[in-house]
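The data below hold one chain only, encoded as structure tokens and taken in the form predicted alone.
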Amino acid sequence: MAHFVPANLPDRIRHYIDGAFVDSVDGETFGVLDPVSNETYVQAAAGTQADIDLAVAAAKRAFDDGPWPRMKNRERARILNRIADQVEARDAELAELETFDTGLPITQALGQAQRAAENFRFFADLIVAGRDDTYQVPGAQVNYVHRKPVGVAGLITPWNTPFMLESWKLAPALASGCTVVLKPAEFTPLSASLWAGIFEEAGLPQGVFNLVNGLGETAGDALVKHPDVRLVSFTGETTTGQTIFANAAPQLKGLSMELGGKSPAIVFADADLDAAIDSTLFGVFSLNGERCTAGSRILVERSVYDDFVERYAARAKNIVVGDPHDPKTEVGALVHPEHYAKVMSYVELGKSEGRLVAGGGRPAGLDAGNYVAPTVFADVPSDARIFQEEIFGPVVCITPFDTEAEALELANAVKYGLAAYLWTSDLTRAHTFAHGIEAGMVWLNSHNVRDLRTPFGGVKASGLGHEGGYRSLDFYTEQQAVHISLAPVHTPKFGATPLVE
């Protein structure tokens, strides 16, 4: 089929700093790909300190002086709630522009939409029937804690369904009352250009939200390191992060990170296969592989593992690799070009560190675009770097275990731990063994099904705090102890005695 171009691109994409769209103070610009025929499309606004400066003030002056901070939370839940009808009024231009922009199958990127939506759905309920906590000395004292808005917010976000992961950070943030600055990661700036006619139809006052746009060493370093952004959600690749942490520290911003993954799916020889297959097949190829919770690495129990080889294999090489815009479409083009070239050196290198039973290069019949067969090692060694090493494309190990000991060896045996994937029918061991995980989520018998309600992040290197449900409010508020005396206190009368020579 042809490639599809949606009718509605802009002529170029600019920031929006305290209610209008605004070109660069430089005027400077940087070219954004189509990832399916890595042409230039259109150019944005690159970013620098003085837009940064610019942006960090009309927030500033919004949560100073404005009344988004000020507002009862039933008043922000109601803007919430406009700006999810929105997104979902909007879900089929934004699948549209999220598939062109990123290369993700079209009816994948349908579902991120929706996602988005619910995202602000959740934190307008949550800031309505929340409450916190209330503690009582009988006779003597009452103590509450009240909340309030950290500040300006700076949101640094990834470009893996870049629409809906800001969701996921501006839903709380404005819930919370904070004002923002959002800074989308530049291979893909389309959808995000469309949060601001979207806030302004909901009635979000002006200057509580701005986007600038920019690379992460320009725009993304002077955000993080503003005196006046208070806080700082970022997620993305572990060495950024660490670079954050650091710029961060002078200042003792708050971080929440939420970084790398090279999650293991571990199948005992007791699990239905069946779903086990259907699950870590999707697990690591939606999305075309470019997901921080994808379980990359499948560790499965000797007596199954030939059987489990060769049909996960089978089903790999039937999946449907073409242009995002077909609904057919299982996987699509990566990113970019510099993406897909680091994809590439690892299915090549992985050629010599385990067994190629699936892809290892190219689709046929796909020549131009960031187009990977999906592409499984089997037999890979625990210290193999495609099984250390994040690829974060439709590339996938497995490596096969004994006992339960080495399997959850094999489990913790890298830097990283986001997610991890359990298979078994063994009730006591699921907890049990699941405990013994190094990870900040585990999934039974399933893979990644977000409960917005649980934290989410990482432990070692996948990241620093958690968000998600009370967590992100945690995060965006101050929580000040109050302190009611309801009788005399007693109180040492330091220096009442006068003092005998």
Second form
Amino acid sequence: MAHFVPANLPDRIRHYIDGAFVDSVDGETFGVLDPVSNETYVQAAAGTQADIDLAVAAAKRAFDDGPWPRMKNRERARILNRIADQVEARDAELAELETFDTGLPITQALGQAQRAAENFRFFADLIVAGRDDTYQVPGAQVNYVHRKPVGVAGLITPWNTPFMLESWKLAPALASGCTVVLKPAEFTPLSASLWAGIFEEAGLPQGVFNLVNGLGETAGDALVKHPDVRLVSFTGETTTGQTIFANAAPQLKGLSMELGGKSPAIVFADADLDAAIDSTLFGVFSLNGERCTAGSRILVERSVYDDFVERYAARAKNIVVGDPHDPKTEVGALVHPEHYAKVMSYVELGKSEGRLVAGGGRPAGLDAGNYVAPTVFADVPSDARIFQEEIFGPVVCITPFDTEAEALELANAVKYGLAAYLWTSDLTRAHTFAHGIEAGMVWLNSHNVRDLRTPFGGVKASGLGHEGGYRSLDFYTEQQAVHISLAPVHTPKFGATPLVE
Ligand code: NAD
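Condition change, the form predicted alone to the form predicted in complex with nicotinamide-adenine-dinucleotide:
Below is the entire complex, every chain and molecule, led by the chain shown above.
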């Protein structure tokens, strides 16, 4: 198969610290693979403690002495809007790099640049229109909230949709007036370097944005433990989140955690089945299934179960798997051979845990690259590992249910609680069932379509805190309460009465 390679690949990927691209202090690098050939296409600087120290020092200087935290919101918003313009202008370039580095289909990578731009516009709007609380106690007190940026934020991101997920953290952190050190995922460091040029052209002051590439256990770990990093916003696996939580505990850092998922899609017999099939296929097979909110467990009411499984499997077999750069491709190549091996091990396991009705291995005709045929297992019991564990690939379980109570029990029978998708035409059931689901986000008769104002986040093992909307600004800012007395305050007079001997 012809293999598309972008024309403008860098000859190496470096850190960006205090306004300059630099190599690691010790000169170390790591190889980055592209998921179609699995060959090393570039070396990236491998950051360690020394590089993190330099980046955090630059961010701290920019925070303590620079203009960014002190700028009027309108001024910051102008720069955020210019950043959005830059991101949009590089839409095609970005999508090509992202597709090449991650293996995501080009048509799905294109939307991500636009979404990243929207994030900057959204937070620009929010800080300009924002207001804070005052509390009146007539004749006695006025209390008001003085909001200020927390300081240096450490941002640690995963490899699925890297650029867009970086924007989820960069936009609110910068809008709040924080300065940042970004540690992108080591599987996909290519697009993160673009931020430096975008920010420079938009006029972001020097030192506000810093980027250190490298492995999680070295560069990421040093960032989490650095005493001058006051906040860590992390998106990634639940187990990594637990490690970061423990490492941040001694310094009591602010933590925002967007973690794994195993989200249910519940299809009742009264649903519009055509729409439910379209949506649940897209919900798990878009973004190669490497999607935290993937609806990877489909629960279907028994009376329509056989029909649903048959139609679903037929469609899954028809999904176009292939070169991520081909606009016809619906599922591309998984990000890395290690991840491919993990997904394939679940595909094999599934053959003994459920009934294979589509896929089940490498698609015919694609002998190299990390390709997995969209794989569907039916009749999967809730204690199966493929039902319980996040696979993060194009693999889905389907399980029948008889009653609403059973459906709710199955929906909640995993440790995760990120998203849920509910298909029914019964209005009352839609709401009561949604309220009973242990998930941070529920979509009724829809896949994941999110207005940027709404909170994004999970419960249980899927996360702590929320990204999105004003909640992100709450995370990156301190809310200092200032209390003003309008009248003499009653004060007990300690020590005013002479002691009687
Ligand atoms: P990962 O946890 O392996 O890595 C995420 C980031 O953490 C990477 O940058 C990595 O280098 C870094 N890291 C690893 N160990 C570290 C350590 N000890 N200290 C500091 N940093 C460390 O996750 P991944 O495989 O890159 O991403 C896939 C996971 O992300 C899936 O579980 C998926 O569900 C989750 N995810 C969640 C959301 C969400 O919003 N809830 C969104 C996207 C992805």
